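Next up: just one chain, as structure tokens, the form predicted alone.
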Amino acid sequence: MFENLSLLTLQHYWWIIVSLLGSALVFLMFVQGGQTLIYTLGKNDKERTMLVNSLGRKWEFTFTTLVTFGGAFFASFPLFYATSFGGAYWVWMIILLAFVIQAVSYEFRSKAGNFLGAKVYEGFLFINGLFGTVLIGTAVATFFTGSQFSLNDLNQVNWEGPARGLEAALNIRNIALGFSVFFLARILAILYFMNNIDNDAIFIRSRKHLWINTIPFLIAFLFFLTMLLVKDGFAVDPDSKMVSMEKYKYLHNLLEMPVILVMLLIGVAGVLFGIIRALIKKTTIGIWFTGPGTILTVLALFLIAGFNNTAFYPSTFDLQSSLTIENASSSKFTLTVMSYVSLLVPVVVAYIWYAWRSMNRKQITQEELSKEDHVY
């Protein structure tokens, strides 16, 4: 099946499983968010305990899915990955000691014989949650953006300028992005406690303060939303592979892409009606509609860098080092092979859902914590 396909339509069948696992990846980074909530909706022991074991069933799926998105993407665009995290690695370390110290708080922070004592390790949440958005969010931006970088004949990355990735952070365009990410995760963390913890006042707490995050998110993602659509963009001539400079070339993407429009449409629609429904109404399922809204439109975002001969990966110091899906992927037999285990993503999503069904089954409350045998 997979065999009889061209090396382009498996390029762009792997952007797409790339796409869908960062798709997911952001969605699920309301672990993240909630982290920096900890001590906003919690006020004593007991809520702080409801609020971390309620991210503490889920903070391996965000971690999982993000293993997953970087070994998607080292499989299938290896020379990205080469490049991202060969040359911009300050950033890519910082988010990896991020994920780290989350996995080791969440390990420790009730054991008994603690000497750190919860509250460190809580500090240490935070930091992910901090971190772990917005230098993600920063570094997704770099596909509109660009990145300063040269590739020789032989793909070596030569990286310009000392700070190695971190140069990202005095752009304000990828800034934007990236407190996008971190403040969405807020909301969509809020609108999750909200429909998993049966707690009166942490409720009230989370309606207020969803307030408070949505505007800041909509301020930061509408200035990237309109500075990305009136922006030069990074175009590939389809015969000779050069790149050049298009004017308003992501908002040509969407134009000549209807279907992706009509996906960013409906995402961006997806979640302003969670938020609004869970701020007008007592309702717990805003983060029904706000989660499937953020995955539609990572998901346009990714699928117009890369679609339309865009250079996904532009470098600004050599316009033609830039990465395309066409010069970046791996092999046709390699993308072939993998191909065929993608049909087992289907699989892993039903379990996945399966999994969470199950421990959602049932509210958070401090009479069930109180007889768990392993509370984090």
Contents of the next structure:
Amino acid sequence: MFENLSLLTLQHYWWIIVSLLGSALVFLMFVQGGQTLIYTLGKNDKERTMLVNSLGRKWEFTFTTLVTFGGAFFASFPLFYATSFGGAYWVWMIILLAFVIQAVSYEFRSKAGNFLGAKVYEGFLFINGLFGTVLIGTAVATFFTGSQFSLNDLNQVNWEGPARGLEAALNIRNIALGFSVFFLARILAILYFMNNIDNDAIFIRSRKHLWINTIPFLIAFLFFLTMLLVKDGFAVDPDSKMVSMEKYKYLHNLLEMPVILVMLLIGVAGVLFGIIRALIKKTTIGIWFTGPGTILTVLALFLIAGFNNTAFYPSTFDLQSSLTIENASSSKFTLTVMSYVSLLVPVVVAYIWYAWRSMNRKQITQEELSKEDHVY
Amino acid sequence: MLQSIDWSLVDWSRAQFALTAMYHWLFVPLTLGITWILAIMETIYVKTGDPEWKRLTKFWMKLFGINFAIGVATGIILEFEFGTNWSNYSWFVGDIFGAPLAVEGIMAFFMESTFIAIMFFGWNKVSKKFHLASTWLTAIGANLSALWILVANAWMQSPVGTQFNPDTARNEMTNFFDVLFSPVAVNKFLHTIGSGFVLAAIFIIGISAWFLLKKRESRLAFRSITIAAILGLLASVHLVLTGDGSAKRVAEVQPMKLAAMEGLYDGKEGAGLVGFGILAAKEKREAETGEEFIFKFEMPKVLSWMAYGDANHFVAGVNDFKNGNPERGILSIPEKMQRGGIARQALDDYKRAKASGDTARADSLKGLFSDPEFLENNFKYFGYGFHDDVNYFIPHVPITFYSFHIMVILGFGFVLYFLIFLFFASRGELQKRKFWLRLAPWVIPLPYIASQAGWVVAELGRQPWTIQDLLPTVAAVTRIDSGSVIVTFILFALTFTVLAIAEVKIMLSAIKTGPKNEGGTR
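The form predicted in complex with the partner chain, contrasted with the form predicted alone above:
And the full complex, kicking off with our chain again.
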């Protein structure tokens, strides 16, 4: 069935899949957000252990989603993989290191003979939570602000940025998205804890910190969104494939693709509704609005970066080297094969859902943890 | 494109990749093998209802969890390193290579990470059967992930199902099933899975033997040894068989690697298999012409028979490839360099013609890349066009030779080792065999060494290729200052080493604690 689709349709289909994985990743980074709150919300060892274990049963999904996001991007848009990872070397390396130290920290934290001590592993979790979110957000922002690179006629990248990607962190718009992701991850974590842990002290503290994180989130995100809507964008001429700057390109994209505009509005409304509800009422369901709201919002941002003849990984050094979903994609054959593989995704989502439901029927309590023999 | 190649960049990039791959491979084989053994133990528990089997399963599961975390940590780097350090590679073959990585994520990693959570935390939350199913699915997920990454690796060794597209300057997939079911891939997968089993079995025997010596948990230790010895024996025989299959594949697609594995410099008919030997130093070999070994123990004609199924078959040596052997139809490296150079030139000319708008010339040059004759005579050697030093195209013979022989000798030793333990176990004599019990913990490192040596053969034996005959390392590497790579190499080396120390210490501490008593279930 996929064989009959045009290459351009397949490219759009795969941009949607990659975008979905990216937005699922941002939602699942509540784990990272939570890791920066262990000492803020937990005032004694027992509380901290509950927080760590609550996250510890989910961290692998975030991690796996990140890995799959990378793999899917590689398979569908290999030129992005080659250009961005090879080019913005230092950004990605720091992100990777932050995830390496996370992967062992849950398992090792409370084990006897763990060499470094629990505090160090908690420190690792904090570092992962801070750098993982801020730098991934910063890297994604370059989809709109551009990077400095050129491609030769063999499509090999020459990175012209002085700091192999770290220069992106000097751009205020990139930083704004980085911190939006950071504070959003903390908000999601707070709402997740309120839902997942049965402990009054943590619940009360969570609500207090929801305020504290919502304000900087709103400032950073609204700043980024405003800048995005008024900035020039990287437009691709559908016939000549030449890239040029277009005024209000991303605003135009939203207006020309009203479905995405609606998606963005519903998404932002969902994020805010979940937060506000948890602020004014003692409820555990905030995450059910803010979580899906996050996915819709991020999805909309990814889609306006790549759809409607827009270059999704633009080069400010050489406009014509910019990557589009057309010039960066795999061949029609590979996209077709991978499209069949993508049919597995609903199956995967279904069993994850089933497994989570059967594990999460009850909230985490101190009593349950004391009976558990696999405790982080 | 090679005008200003920085060799230290290539070397450090290779070193960094080798470092991550080898650290990763310290932890993965145990995961691959022990998950099956956990599933089998838990199945016995569910079938018999004997809570002792549950205790046993949980004990090994705990050790598995410690090991698993660090395998994950080292794995994420590997995936992204293709992009960060081998970006030209990532574009040149991303159309084929990316797919297995994506399938691995979608099909295997999610399965593994979803059901591992149930395996660890679900004992009191889900039904016995659901839990058992989760343990099996964790094993399947872990091994599926091995399948896909090995398919990707096998494709690098033997690029099939692909065609070069001069417009995009990359290889594009033409047949997915050729990639998936390539004989190299199938063999590699079976051999690797077998090695995981053997390693896990030796791990379990070693630790259980320690318990027997300490007279603790004797019943559990006895059960563990029995299961591990049976599975280990089957797996080690399977390893020998698939190892033989691997050698045949190597003879077919990477004959230079075969020559290096056997330290065979000058090809011959009815070549013997070197059981073990010590290679002569390079200078001596060149001066005295001919003597390849200071000492060797050789089985006559076995190599010819093993590689080609014919005891008198000609097996080519390193020099046959280096200097060519017209009689046997083997091209010399300089000849291949020239032919590959023509293919590279054609690509450059095509790009230039296209840029200058000379469509007639561009079309005729483009046609070359779908012309069977050009593909066979020139493009096949495309990678040889990237360098002008003959020796660059010859792998390091001593490293390949010794690694190969260490692996093989240990592999045969494991068959014997399992037989001995099975024999003692079947006669109920394990407790009395103090020598073997004392030895067993010290045997644990050996399958790790064998397994690492196997990968050294597979990867160093095919240097300089990232993609056999098409893309050498020098053309695959990301162009970046080598200083950056040196810094990341050091960062990774330190991080992995610290984490590995922590892992071993936690593991030892968990072993000393032993299986947990299940309140009330005993």
